[in-house]
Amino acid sequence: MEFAFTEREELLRKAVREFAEAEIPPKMEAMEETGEFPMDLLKPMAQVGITGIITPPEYGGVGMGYLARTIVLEELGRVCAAFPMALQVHHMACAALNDFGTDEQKKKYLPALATGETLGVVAVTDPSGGSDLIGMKTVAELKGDKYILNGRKCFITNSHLADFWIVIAKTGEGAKGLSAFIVDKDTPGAKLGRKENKFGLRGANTGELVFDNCEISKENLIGQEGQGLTVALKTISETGRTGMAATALGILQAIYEEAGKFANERVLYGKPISTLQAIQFLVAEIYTQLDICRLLNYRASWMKDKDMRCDTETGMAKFYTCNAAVEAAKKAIEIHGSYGIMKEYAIQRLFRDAMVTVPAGGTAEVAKAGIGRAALAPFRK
């Protein structure tokens, strides 16, 4: 088994780290205050290859794949997790179009995503619940050569920043009763709803989309009518979960660095607290979890690149890494003591960001249900 990265992947990591450390910190205070994503960095990110990392070169991307994407999101998350949150949903839109779109749809929409003209959106969650896809209330009814879309989507990342949205809506009943559509933001009847005020991942714009007798051309149907559940599940499982896991991995790396740095700099009883065994144990636990999570993340992304079935592996990477980041942040706050809850120290932001990754992109319970089925499959008769 080969654990080494290619030279191109190592150069990518170096380029993204340099970009993140130079360009993101000056934006973070405003992001925390406003909750807004700095769109002026979208084009520079495209120039580094971040926005088109999984998009084929023929559509303006660099086509490096999912392991490279995990490297990108991890490095961004190490500095500010709102960036990989926004980018991983952007990549979900790229994946949905690349996997299910027509040639015309790919030529029209993928280059704009790959070159940083706009951010991508995949709108699945209804106010009635995100996990119950079949029970969603957003409806698209075919009338003549157009679909009439009515309903509301909530908790949608990049909602107010995108030029178009990929929307899952109900067109029938049961598992084959969902369909996927491309909805341009200037389509009559398509409206922006409220912006959410999250306590973590502040700079990743999140909000509502509202559809009131919104007319959508049949040409904007992605795949076939009734294929929406497949579009949603494949995109969430293979791209959304790996993206959220990599975002949490970046947070976990930052937590480890903050904990280690503080432990070496904080002096009590005339020596750094890193000499205390209790502190060493906490850092050891964070360090071990980081290594486990990195292996889970890289394996799932590698399997995706090899076209191997990886829904169980992406589920494990997502639920385990997100929860590990939360637990590691708690340990790091213990190491910081009262400083850990002060705004001047990064660890309180990392804790808040880690908490938001847990329900985002699919709950841990849904992931564990899938993992449980896979775990018990060998014992079924």
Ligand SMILES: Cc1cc2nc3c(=O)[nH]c(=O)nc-3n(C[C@H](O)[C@H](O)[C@H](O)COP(=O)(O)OP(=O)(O)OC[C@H]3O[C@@H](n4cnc5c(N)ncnc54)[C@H](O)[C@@H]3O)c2cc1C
The other form holds:
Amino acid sequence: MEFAFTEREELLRKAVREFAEAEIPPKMEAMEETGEFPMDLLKPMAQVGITGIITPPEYGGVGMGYLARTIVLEELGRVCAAFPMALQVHHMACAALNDFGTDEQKKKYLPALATGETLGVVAVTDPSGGSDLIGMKTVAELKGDKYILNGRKCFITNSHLADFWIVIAKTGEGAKGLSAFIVDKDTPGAKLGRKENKFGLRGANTGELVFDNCEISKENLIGQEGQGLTVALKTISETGRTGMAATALGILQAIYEEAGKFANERVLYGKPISTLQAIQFLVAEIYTQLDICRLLNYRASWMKDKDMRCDTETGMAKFYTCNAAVEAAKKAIEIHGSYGIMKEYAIQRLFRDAMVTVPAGGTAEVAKAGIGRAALAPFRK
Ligand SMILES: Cc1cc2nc3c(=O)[nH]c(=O)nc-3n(C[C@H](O)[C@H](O)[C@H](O)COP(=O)(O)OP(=O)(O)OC[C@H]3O[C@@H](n4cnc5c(N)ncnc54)[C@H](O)[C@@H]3O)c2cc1C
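Beyond the form predicted alone, can we have the form predicted in complex with the named molecule?
Below, the chain from earlier opens the complete complex, with every other chain and molecule after it.
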């Protein structure tokens, strides 16, 4: 078993860390206040390879794969998790098009995503319930050579920032009754709804998309009619879950760093509190969780790169890392005493950001339902 990164992956980590530490902090106060994502950093991120990390070179990307992507998202998340939140959904759009799009669709849409012309969007969740995909109410009805789309998508990342959206809608009944479409934002009947005002991941744009007799050309169907559930599940489980897990991993790394720094700087009884065994135990627990999560994350992305089935592993990485980040943030706040809840200290933002990763990309319960099925399969008679 080999636990080392390639030289190219190490260089990528260094480049993304340098980029994140130099470019993101000056933007963070405004992001927290306004909830706006700094789109002026999209092109610079493209230059580092961030936007096109999983897109093949023939479509304008760098094609380094999922382990490299996890490194990228983790490093961005260490500085500000709104970035990997936005970028991981962007990569979901890249993956959906690359896996299921026609050559024409790939040529038309993938280079714009890879080179940072626009951000990617994958709109699955309806107000009727994100976990119940088949129960969605957004409908696309075929009339002549157009689909007429009606309905509403909620909690959609990058909704107000993208030039086109990948939308899953109902075209029939049951598991084969969903289809995936590319919707250009300027299509008549396609509208932006409200922008959400979240308590965490503030700088990542989340909002509603509204479709009111929106006419979509048949050429904008991704894959076959009725393949929408496959498009959604593959994209969510492979790209979405690894992306959310890596976002939470970055937060967890930042929590560890904040806890360690504070414990060393805060002096009580004439000594840093890091000399108290109770504090050392809290840091040890955070550090151990960080290591477990790192291994879960890297293994899941490595499996994806090797084309192995990895839905159980991505589910474990996602739910475990997001929950671990929340628990670690609580411990780090304890270490900070009352400073931990003051706005001047980063740890309160890390707690808020960690909380938002929990439902985003699918809840822990839904992930555990899949893991439970896989874990119990050997015992089924
Ligand atoms: C920051 C953020 C960004 C997001 N970005 C996107 C995006 O880009 N695109 C997109 O399509 N969606 C996005 N979402 C939506 C997200 O995927 C959904 O919120 C999530 O899937 C849960 O759906 P819901 O909120 O409707 O909760 P519900 O589905 O209503 O779930 C409510 C509760 O029921 C539980 N539950 C549901 N099913 C089961 C089950 N089978 N067993 C046990 N318990 C169950 C859930 O775990 C939860 O506790 C985003 C959400 C957030 C917070």
